[in-house]
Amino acid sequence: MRVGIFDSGMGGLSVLHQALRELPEAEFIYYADEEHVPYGEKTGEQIRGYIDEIIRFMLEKQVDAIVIACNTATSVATKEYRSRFPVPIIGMEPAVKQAVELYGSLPGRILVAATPVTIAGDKLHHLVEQVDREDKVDLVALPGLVRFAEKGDFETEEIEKYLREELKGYAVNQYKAFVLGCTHFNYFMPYYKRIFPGNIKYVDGNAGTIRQLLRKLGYKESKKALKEKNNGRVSYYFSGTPVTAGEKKCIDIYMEQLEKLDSI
């Protein structure tokens, strides 16, 4: 079996780490869109093009499914758009539904935090007005993030200054849970628990999308119960290019910041 999974950049690697837990016999194949980085930033044209070239790009390399292991993609290619394709194309969206349902009956708001696209588009928007009966979501952007995470940058004091800048309109000790509502958002968790209170929850949607993906390949539960993981059967690419030697050892890099960050 063979699974393609994309992203703009670096992001989609937190999805990748979830994907190869849950199906490490698998074979993967890792597209990271950089000479287009950041797709927050872009038109929905754009994006949209850029989609069409690496779908294009994964049924040449005869996938079984393709996973967008991006919000800001997800939020323009429609599931409409996606059914053109021959094969199970599985999105992301903001994990808002599930922050809600666990933790809306708690005292406190829900804070979703994306791309500046993903926000200002009508699929969010129209998300939360389904879910969010008691209006307790509140929306933020946080382009920078994407280009901290682009650089590898995880561990500088511009981070945690650039967070609390663009925090300072909203009440942190007010929240219970936040949503990460980028892929690139996932490698600064010991920041958001520097500015947060101690108890507020995390939510992505990389767990749920996985479970989307074996759903659309006919597993009834996850092989995770395996115990394996993973380690060799992963092609990466840039923009279309496979990675030299020395960028694998970057992405490394990126694949080992998410080891610890699952022990936090």
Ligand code: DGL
Given for the second form:
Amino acid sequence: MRVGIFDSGMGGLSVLHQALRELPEAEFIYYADEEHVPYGEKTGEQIRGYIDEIIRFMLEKQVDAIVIACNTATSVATKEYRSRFPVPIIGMEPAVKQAVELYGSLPGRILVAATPVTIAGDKLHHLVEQVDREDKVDLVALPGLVRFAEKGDFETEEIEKYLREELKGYAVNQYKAFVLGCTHFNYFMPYYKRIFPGNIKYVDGNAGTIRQLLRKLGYKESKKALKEKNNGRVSYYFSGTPVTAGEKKCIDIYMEQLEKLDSI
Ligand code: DGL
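Okay, that one was the form predicted alone. Can I see the form predicted in complex with the named molecule too?
The complete assembly is shown below, putting the previous chain first.
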């Protein structure tokens, strides 16, 4: 079985990281659209053009399913758009529903962070309208985090400075949950922990997306492996071109960072 996973860049590696564990026998193609990152600052029409090209690429590689490991791309690729293709295409959206279901009854508010395109998009606004009955959800665009992630800057003071500046208008101590609505945001967990005081819960869409992938592939439950086996099971492409040895080394650093974050 072959599964295609794509993102504008390195964010979707966090989805791949989880998929490698949940689907130990699958082969993966990971496509980072490095020529066009960041999607979060492009138009819907531009992003749909990129997605069309990537899906065509994946279909040529004869994948059995495609995961859009990108909330921004999903927010402009409707269900109707996705259903035109001959294999299941699983999208991702900020896990607002999950956050409200799990933590809505606790005192405090829920903050959803994503890219500017996702934050401004109708899709997220409809979702919030549907689930946020008590008006407890706030939204914030954090495009700077995509830039830090793409540079591989996981540990620089600039990240904390940037976050504090962007969150200046939000009373951070009122939040009980923080939704990571962009796959690039997973790399910065230690900074959120520094900025949000107390026992705030963090929610991302990765687990839900993988569950949906397993369902579409006909699995009743995951065949979770204790440790991901990455050797030779993933072919990586940057905008359609196989990655060089140097680029692969760089990807390995991201995967190691994700591994490290699992244990905090
Ligand atoms: N990783 C992407 C997401 O989940 C988008 C980042 C970008 O290209 O702006 O939304």
